[in-house]
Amino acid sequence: MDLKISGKVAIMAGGSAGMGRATAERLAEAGVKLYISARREKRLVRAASEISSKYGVKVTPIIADSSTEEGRNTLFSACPSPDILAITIKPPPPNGNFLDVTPQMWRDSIETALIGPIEIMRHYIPIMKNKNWGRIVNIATFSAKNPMVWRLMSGPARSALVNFTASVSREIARYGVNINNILPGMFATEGSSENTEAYARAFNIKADEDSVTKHFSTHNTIPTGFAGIADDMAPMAALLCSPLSRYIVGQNIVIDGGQHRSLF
């Protein structure tokens, strides 16, 4: 399929491993002009130069962190104007007792999985704005609406930018601007596996994958019977960042094997 944005620029936020990735490569096959920020160098220059590699295209690494204001001043100066935006964040670990939540957990989640995107997409959306045209796809997570205890460091503040990109999305649509949400469940990703030992405390069970692999198993059932890698996700995520999706205003689409049991 023809997604029709060959030539057009592209941020990936969080672009060097997991569902950015991922989300990286199929932009970068559809031909835009693609930045990829993360903190992480030595794997983001080396993500950047295998996807150039790969698809032919400009591929530019900035090395930065979007939760701080420093690292988002970093991706303004070195993308001015970019036509599509997509952003992802790592995936937090589990926090294990609700009760054992502190203060500064909450500032820092909040930090990162909700400022951090508000004010990338603050910045630029009266830059779309005034080329009458954007996308803009935040890959987040199907707890923003499914919650769940354990993983009170990612879904709370996820909610709250999934009701701000709702609002939003309504005031922006007649510029040409369409902004939507991807809410992943349950993938193996580079992101998951660093987390292994923050599970295993967590859940109380032996600190190695496949006893993390098999407590999901048997507690988390999805109706697939397996758990999604990054490129199950990632094709959606390029539509919505394609002019094919212009009538597809402020959608949170889930994506987890059929294991969230909602209409909506």
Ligand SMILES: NC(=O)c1ccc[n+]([C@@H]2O[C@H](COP(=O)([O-])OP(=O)(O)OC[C@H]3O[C@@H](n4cnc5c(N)ncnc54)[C@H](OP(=O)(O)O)[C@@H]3O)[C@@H](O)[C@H]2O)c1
Second form
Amino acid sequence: MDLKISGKVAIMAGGSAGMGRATAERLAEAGVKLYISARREKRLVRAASEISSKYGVKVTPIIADSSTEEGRNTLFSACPSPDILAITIKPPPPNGNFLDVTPQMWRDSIETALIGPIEIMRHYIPIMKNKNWGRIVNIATFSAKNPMVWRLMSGPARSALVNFTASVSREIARYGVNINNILPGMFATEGSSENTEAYARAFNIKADEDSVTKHFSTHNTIPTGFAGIADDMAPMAALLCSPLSRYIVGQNIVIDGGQHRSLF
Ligand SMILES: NC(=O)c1ccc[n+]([C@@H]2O[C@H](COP(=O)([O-])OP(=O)(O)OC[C@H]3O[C@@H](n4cnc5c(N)ncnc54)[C@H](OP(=O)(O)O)[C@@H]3O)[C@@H](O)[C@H]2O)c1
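Structure of the form predicted together with the named molecule, given the form predicted alone:
Next comes the full complex, and the chain you just saw is listed first.
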């Protein structure tokens, strides 16, 4: 399918690994001029170079932390006028006992998972409105909709993000600027491997990937029988970045192998 975005300027904020990188690849494959950002330089530069040589498009790496004002300003100067903006940010790790969650932990979660994406959107929305076209996609989490007591540092802030985008998307759709969110379930990514110790602490189990995988397969049954890989969500993200999605506004697409049981 031709996504009709060849030549458009796209940012994948958080594009060096996991679902961000997979989305960046689908956008590059469709022929965008791509900017990818992340905090860690080495992996970011390698990803930019690999994506560029694989798809034959220009990919500019930007070292920038989306959760800080300084990082966001770096992103804004490096890419002043994107047509497409996809954002993902890693929230703080899984918590243990909910009674041990402190005000500072809440502030960290809100600063990264809520204020970070909101501030990036607040900067770029007027620019997209002026061009009468834009696409914004947040890669958030299914725990925004499906609360999990061990994921308080991710779900509640993303529920607020989803609330924000539900309102704002309806204000800006008439300018051809659409915001939608993807709410991923359990995915095997670099990021989830990095959380092995935090999961183990939260669940009080041994800190190795086998124990964590076993815990998830016992306590979080996924109807497909497997956890997703990043490419299981990236095509949907790319579709939401395309003119083909012009009638999809303010939606939250859960991609979780059927784990979250709800009608809508
Ligand atoms: N994997 C899962 O099972 C799962 C489940 C539910 C929800 N999610 C959500 O889905 C999103 C993607 O997860 P993933 O597993 O694909 O993560 P990942 O493998 O860690 O990839 C995240 C990407 O974003 C970058 N990034 C993270 N924080 C950033 C920040 N503050 N500023 C700029 N770049 C940042 C990372 O690079 P640097 O680290 O170098 O910055 C990396 O390129 C996250 O928001 C996560 O909460 C994941």
